[in-house]
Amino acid sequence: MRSFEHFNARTMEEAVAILGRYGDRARVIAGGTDLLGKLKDEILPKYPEALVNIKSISGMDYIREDNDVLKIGALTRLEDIAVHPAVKQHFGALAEAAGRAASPHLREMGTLAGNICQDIRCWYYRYPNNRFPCLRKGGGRCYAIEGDNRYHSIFGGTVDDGCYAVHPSDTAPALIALDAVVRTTKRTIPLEDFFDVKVSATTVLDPDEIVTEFEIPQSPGKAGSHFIKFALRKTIDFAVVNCAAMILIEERKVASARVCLNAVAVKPYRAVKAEQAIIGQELNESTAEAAGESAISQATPLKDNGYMVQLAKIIVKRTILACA
């Protein structure tokens, strides 16, 4: 690893001030499960001159219920979320997603904010020593389009329709399905609007902006939520496809639905057509099958990842049925 300045911020104001001085030459570090690997492999087009540690700021790891809203601090560890009784009882999709992220050791280090802010996992982007200067590094091409794209987007690309690297988070689709918002040092953002595609970044955050808290409204009525992840290995692997859903059934029919896929597109993919397919219908094998078909109706797979379309269809169906 190269040399860099390291700051242990005592307050959020101090952390923001340091980031303001360095601009895009600094990075925030908390659990470090993503960032440290990137620094060791030197994959970034610009190596950061400074790291701002926010673990040194007290009071940012908590889970509490407040007026029918679940509030989770940005530095709350994934393992703590996965086993928390209130999360498991009322926000099942999030507990399941947090419990399936990475390995047990990484869940003991990784934070919720870090999980949604993590960088893409494309093997061209992540190749050591910045061997492939791709679009997401400010370069001129996406190597996956003509190369090995078996785990890339099945819903098109971006960055001038070029980059096909998928967003890897497990908790992001759960938070979107649960209609969560994220609070930062500058604003409040619906999770669905939090993600973006930029050079060496996956969120809308400014260089001097830090996530502070998540808020999830209590599920309406007796809504059920669920999360399913397909990976080659059950532990540590990133998802090939994952899905979260929240379904409210009233008088035996679907009154409202939120369905979100991830690892299949450049950002978490809200499957609106799947939601529309089941609202007003009884939830059964037939309607869930129709939702799965609707979810992948706009898929445009690349040469090596057509199998992901069928996976997405099946996982949407199973996730929706599991919410009943």
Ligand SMILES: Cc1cc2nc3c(=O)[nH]c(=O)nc-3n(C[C@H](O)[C@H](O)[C@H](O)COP(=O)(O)OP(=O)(O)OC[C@H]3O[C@@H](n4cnc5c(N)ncnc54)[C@H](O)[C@@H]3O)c2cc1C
The other form holds:
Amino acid sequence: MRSFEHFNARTMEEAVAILGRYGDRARVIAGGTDLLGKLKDEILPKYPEALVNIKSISGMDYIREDNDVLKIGALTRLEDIAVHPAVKQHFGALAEAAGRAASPHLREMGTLAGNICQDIRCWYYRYPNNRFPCLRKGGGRCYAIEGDNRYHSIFGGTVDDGCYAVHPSDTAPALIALDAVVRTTKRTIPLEDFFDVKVSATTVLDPDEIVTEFEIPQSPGKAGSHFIKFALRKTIDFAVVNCAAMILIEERKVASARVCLNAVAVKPYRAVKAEQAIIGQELNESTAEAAGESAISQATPLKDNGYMVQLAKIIVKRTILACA
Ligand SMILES: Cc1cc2nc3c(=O)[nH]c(=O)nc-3n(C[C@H](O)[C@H](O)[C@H](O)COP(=O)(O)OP(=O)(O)OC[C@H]3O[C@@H](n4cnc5c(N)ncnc54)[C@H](O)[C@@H]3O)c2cc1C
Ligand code: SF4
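Next up, the form predicted together with the named molecule in place of the form predicted on its own?
First the chain shown before, then all remaining chains and molecules of the complex.
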């Protein structure tokens, strides 16, 4: 690990001012569960000159219901979200997603903002000492295209269409299914528009912009929401495919639906065709199966990841049925 300046910010204004001074040479640190691993392994060509610790700012970890909105502070730890009674009762998909992320230790350290801002897990990108200076690091080629791409995107790539690394977050699809927005030091962004595919970045955030809060509207009527994750191991493993859905049934028919997959595309993938397939229908084995088929209708798998298409289809079907 190389040396860097470390600032314990006392206020959000101070944190933003330090970031402004350093530009893209500084990083925010929250739980550190993703960032410190990257620094130890020296995976990126540019090493940050400064880390701005925001855990030293008080009052940024909370979960509270405010009229019809659930508010969650950016520094709220995943474990606190997973066990919170109101989250479990009214926002099941988020509690389940937070509870399935990583391991107990990591959930005690990792924050919700850190979870959606975490970096990609492509094994070429993550290889220590910047061994593979690929497109996503500003280099000239993608090593996964001809290499081992069994955990890469089944819905195409980007950064000029060359990077096929998937977004790894478990909570992101749940927040999108629940129609959440994220507040930052500059603006309010629907979660669905929060993600980007840039050199060494996965979000639309500016270098001096910090996530401060999440807002999730109370689900309409008696909408049910669920999250399902397929990983090779039951704990401490990233999703091969995950899915969250929120579905409202009125008079036995689907009145509204939001379905989001992750780990299958370069950004969380809203399965709009699956939603369209069930709206106005009764929810049963056959309509859920049709939704699964629709979800993967635009998949274009790579040479090693065709199996993920079948997994995505089944997980969409099961997640939708779990919401009934
Ligand atoms: C072994 C292992 C297994 C894991 N398994 C999973 C898994 O199964 N599912 C999953 O979803 N994740 C997993 N993770 C990823 C991740 O560590 C956690 O999900 C965690 O939530 C990240 O939060 P953090 O607070 O520790 O982030 P940090 O490491 O502190 O930060 C991560 C990134 O987010 C930025 N950031 C943090 N907070 C803010 C903010 N408020 N505003 C702007 N930028 C911010 C940082 O600058 C950094 O770029 C795993 C990590 C490890 C090491
Ligand atoms: S998939 Fe993306 S991160 Fe992985 S090697 Fe290719 S360009 Fe790099």
